[in-house]
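Here we start with a single chain on its own, the form predicted on its own, put down as structure tokens.
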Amino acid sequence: MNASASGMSPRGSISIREVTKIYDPDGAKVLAVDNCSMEIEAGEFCVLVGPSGCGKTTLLNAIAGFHGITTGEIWLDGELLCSGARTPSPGADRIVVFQNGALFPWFTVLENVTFGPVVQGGMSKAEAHDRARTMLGQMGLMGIENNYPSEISSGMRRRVEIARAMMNDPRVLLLDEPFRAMDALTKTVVHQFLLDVYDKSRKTVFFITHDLEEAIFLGSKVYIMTTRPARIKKVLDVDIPRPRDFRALSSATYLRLKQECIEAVHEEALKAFKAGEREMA
């Protein structure tokens, strides 16, 4: 059950302030992020664009709690999660989807999608596999349950990550280019059931991505980030309505905002490619 229909406060807000990361502090010294803030509401889904390498998965893995900063706060909830001078630690109310997959393949898929809530603790056998059960039927998957991971299509398997994350119900979900390797075909289909689970749950989704058409699709805000060092160079708000399917790729509004996002995002390419020329000569 989600925050708004339990009649609870939403849970999920993530308050990002003036966060710098640098690594390698004492040698090279690599500014990856540099004074960057967001303010992200409990129930958004929100993502991030910008040139490969700019920081955008720096800020990822220091919400999901991989690695520190150097200076600010990440804020999850009220809660301090990190700072310059706190360590931040992973936790199950912030589960990732990483772009490479990681399900197991030895196990079946309703085996990958229950292991983590069992082993844990969280949950009985028979309570995580009707929760499993579930969770897979709401991103199309009934009657794959013991079939394995190298038995079903890419986007499938995708999608039983998907399903593994929101078992723990967590207050958010962290997809890092989780749809990066897939054809267009494939894409829209995964993009639906996607957007089906976030409207029927409502969980804070940080999103990164390099596809401007996803991001848009997707998205109820779209960050354009700047070549590294990460900055926010312009924040897209998008009024597409909710819930949305293919036929939001035509509208009017969509069209305007995909003109915005190429317009800021083709400057920092160029500018990431000139530095990449220059780092070559």
Second form
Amino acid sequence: MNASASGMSPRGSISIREVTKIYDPDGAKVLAVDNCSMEIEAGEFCVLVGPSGCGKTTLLNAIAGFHGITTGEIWLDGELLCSGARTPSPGADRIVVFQNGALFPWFTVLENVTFGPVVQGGMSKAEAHDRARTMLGQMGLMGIENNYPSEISSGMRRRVEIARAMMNDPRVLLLDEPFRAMDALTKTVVHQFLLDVYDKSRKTVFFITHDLEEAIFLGSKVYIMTTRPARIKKVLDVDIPRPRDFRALSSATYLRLKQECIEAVHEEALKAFKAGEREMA
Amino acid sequence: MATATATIQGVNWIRLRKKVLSRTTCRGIVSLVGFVVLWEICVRLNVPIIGNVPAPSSVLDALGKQLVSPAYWLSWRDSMIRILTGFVAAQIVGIPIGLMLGVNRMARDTIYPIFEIMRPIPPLAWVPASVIFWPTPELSMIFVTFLGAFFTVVLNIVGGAKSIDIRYIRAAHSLGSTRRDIFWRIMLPATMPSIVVGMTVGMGVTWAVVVAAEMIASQSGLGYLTWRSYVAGEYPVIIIGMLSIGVAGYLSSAGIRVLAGRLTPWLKVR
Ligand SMILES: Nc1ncnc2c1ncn2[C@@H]1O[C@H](COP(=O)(O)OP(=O)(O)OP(=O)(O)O)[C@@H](O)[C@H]1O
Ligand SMILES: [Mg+2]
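Output the structure of the form predicted together with the partner chain; the preceding block shows the form predicted on its own.
After this comes the whole thing, all chains and molecules, with the earlier chain placed first.
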């Protein structure tokens, strides 16, 4: 919103260059990501879909700085984040919203949302609280500041977690299947929420999901991954205009893209299934 | 959300009234009274075995005398001091050690084996040794009490600290935490529930240990009161000693529960 929108420099472009990740290189040698390259523009809503276990989380964790990669390079705005030789470190410019949620249960909503600014020491506690209240208000999340995460609904928790990320004005939002296992109704609410946040901030979003409809509804580009080891199989440009709402779900473009997506994913799923059978045999 | 807090308060009041007058409470009272009456009757009728136990009436008689006797309250005081000193010391020493073992792999690898060997030794087996090692019997008893809670506390915390979800640590790193922040804002609160469990269990162990230790090695306290009454043949006082220990244990557990609510407020609500 502030620095990013004032146009000092485009923030949040990610360049993934020929990244390979092998888990346990001395032992089992699990090739999770194989020579994968992606160019994500600043402000792009990028969605990754792919079969289970294909290496999506592995890629996201490398961008987040939770673990290194075996070869290749990942760049953020022209800075080298990590390479085969360089172990990355996490930072508040790339915030992750986790698969099962990671709001700290022992902090209230307000304490969670202000956690970043408070530990980074850039803001006084009072200032952080003020900003957090304003932000929660703008996001339609008022009245729950003093509740613990266990006291609010799962949809609410997800939104608070996104708010916590946005408090740090990150360059990239990394979301790893954040809405998995939510009921359809809650999903529509959190989808709209994320779309609003995106429209207002135009942060780069790196979003992982299994749900093709979600992928097309939210994303600007959908990257379909191959079965493990992960590589890009196909990229779809989603040219549905923004701001989007549920009406987009019945547009012709949406239905065409969905069809395309299903075909590509089906092929991979079948391959994964056969590979599984082969391993069993 | 305002409604949620309102109901929480509302429920508390209604619940309180319901609890006092509830069917469960009535049944409890009836059963207790029945038990005491039955006990009295059995003693009067001289039923085998039960007939040897002092009757409630004579216990009540003795209780009247005990309640006004300073010696009785001194027993309470001495036992409580031992419990509190041993218990608090166990927390002060045990919590940091537990956290260190839980967080630091190397510390765990080097120190844990010692724990594994010491842990199965029942605290009471330490009594003779500690009487020899420590200059006064009082210190030796406190030490044994300390041991009773110490292992429980440490083992619980190690378990809790080892099982902290990596997501919390990663999230905290992402949000810009230093190692200090990770310790104080993540590790410590994340293990707090295990610390509380350690305290609750530890308090139970502590009473068991102190009572037995007093019977063996002391001239005061509720355990000693019970044992002395046996030796002196004042049978009703044995029962009073036992009941007092029960009440004291209950009060300590209630205290721990209050403390637990303060330490882990996020678990209380739901
Ligand atoms: N720490 C690890 N050590 C060894 N193998 C691992 C490790 N983490 C993941 N893997 C393996 O690497 C592969 C890719 O895992 P990853 O979690 O990136 O997949 P994913 O695409 O996120 O799957 P899902 O859709 O199920 O979340 C999987 O086969 C997994 O078993
Ligand atoms: Mg995953």
